[in-house]
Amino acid sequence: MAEPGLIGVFDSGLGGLSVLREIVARRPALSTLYVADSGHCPYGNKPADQIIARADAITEFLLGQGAQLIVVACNTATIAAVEYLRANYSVPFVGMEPAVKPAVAATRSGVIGVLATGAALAGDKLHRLIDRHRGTVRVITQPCPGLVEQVERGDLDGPQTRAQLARYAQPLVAAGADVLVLGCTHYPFLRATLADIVGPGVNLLDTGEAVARRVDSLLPTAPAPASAGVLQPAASRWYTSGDPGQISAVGSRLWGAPLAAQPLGG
C-alpha cells in the first residue's frame, strides 16, 4: 500500500534538491522519492519530445514506487511536459513557474532579467508567462548553457563557474536589471557566487518556497513544525539514471547531509 503523503520529486539532475530542501523545511517528517535523471542531463539542450519521454518514464517509475503526488522540480521539464503528465495521469503534479510575477513586483528600476535554459526559452510557456505579468517592466531573457553541468559537477564557485555567471548576468545588470529570476532549479545552488558577482543591489529570486507551499496545501495533514537545520526526511529514497557514486557524492554536498543514490536504469 502506498505510504500516506509519499511524494515523488524529479529533475534532470540534482537541481531539484533546491526545491526539495524547501519542501522538507516545511514538512521535516515527509517521506520522499527523488529521481535525478543525470544520465540524460541536461534537459536544456533537448527537444520537447525527448523531455516528455523522460518525464513519462520517470512518472511511471515513481507511481510504481507508491508516489501519490509528483513534483516536477525542473523548469525545463515543467514547460515541456507537465501539461502532458496532467492529461495522462490522475495523481496531482506540481510544476515550476519562474518567479517573473514577484520579480515584476519587486523591481525598482523597471528592468528584470531571467536566467534560464535554452529549452525553457525556446518554448512558448515562459514567454506567455512573461507577457502576462510584465506590464510596463522590461524583461530581458538570458540562456545560460553550461551552468547546469557545473552544478552537476559540484563546481559552485570555481573560476569557470564564476566566468560563466559573469558572462550571463553582468550584461543584464548593465542594462538596468535590479532583479534576476533564477529560472532553473540548479541555479539556487549558485546564489552565493552570483550575489558576489552582481552585488547587493540586485535581488535574486527563485520559486522553491512557493512550490513547497503548494505541495503543503495538497497534503492531507497540517504541516509539522520545521526544525532548523534538519534536511533529512523521515524516509527518503534517492535514484539516478547516471553514476550513483557521483550523484551520491555531489548530492550529499548540495543536500547538506549524506545521501546514497540507487541506480534507476533507463
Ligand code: DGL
Contents of the next structure:
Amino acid sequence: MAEPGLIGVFDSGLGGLSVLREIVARRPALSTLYVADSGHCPYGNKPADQIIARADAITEFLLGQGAQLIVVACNTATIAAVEYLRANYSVPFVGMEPAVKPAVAATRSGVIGVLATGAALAGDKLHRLIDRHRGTVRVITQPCPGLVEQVERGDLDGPQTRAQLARYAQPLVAAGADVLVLGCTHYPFLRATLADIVGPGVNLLDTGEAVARRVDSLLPTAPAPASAGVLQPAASRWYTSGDPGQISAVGSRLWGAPLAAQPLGG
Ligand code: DGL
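Can you now output the form predicted in complex with this ligand? The one shown was the form predicted alone.
Everything in the complex follows now, all chains and molecules, and the chain you saw is the first one.
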C-alpha cells in the first residue's frame, strides 16, 4: 500500500547506510525501507546484466512495499542499472554520482584519485563523468577489490583493511593526488582509517549529502525539524537477501543504533 513519502533505498550490502544516514539527518521523520542485497554482494565483480537483474528484482520488492521514491545507494548499481530502471518504472530514482566535479574544484595539486569498484570502472559512464569535469586536472582511477567485503564483515580498521587501503591509496598520493573520491558507498565507513593512512593533507570526498539534498527536493512535504544527534527514521524497515543475523549485527554497528534485518520478501 502506498505511504506518502515512503522511500526505498538499496545497495549490494550495507554501504548504502552511508547515504541513508545523510537522508535521515535531513529528514528525521521520514519512513524508510532499506534493502541490503548481501546475498549477491559484491556487485563490483559482476557483469552489468546481473546487476540490472538484481536492481530490477529489488525495485519490484520496494514498490510492492509501497515505496514512492527509490534511492540507488550504490555507485556500481547506478552505473549499471539506473537508466534501465528509469526507462521501466514510473517512480523517481535517485542514483549516486561520484564526487569528481567537487574533487576537480578542490584540488590544488592538479591531481585527484578516484577509488571505485571494478564494475563501476568497467563501464564508460564513470569515465564520461571524468572526461566532462576533469579540465586540466589529472584523474587517476583505482579499482579496490576486497574493500566492500571488509566493510560487510564490519572490519573497518583491522590489519587486512589497512593493508588494502594503503595498497590502493598510497600510489595515488605518491603521484600527487591531494583529493580522493570515495566512489563507492561502502568507503565512507573507511574514512577514518583511510585518513589515518593518507594523512591530513588529502581531502576525502563522497556524495551522500548531495544525494540527500536531491531526495529532499523530490519529497512532497517540508522537512520536520531535525532532532540533534538522532539517526533513527520515524519508521524504518530493514531487509536483506543475506544472513539477517550478520546484517543486523554489522548494520547496527555501522548505523549506530539497533537495526533488525528481515529476510527479503519475508
Ligand atoms: N556500495 C556499492 C557501490 O557504491 C558497492 C558495490 C559492490 O558491491 O561491489 O558501488
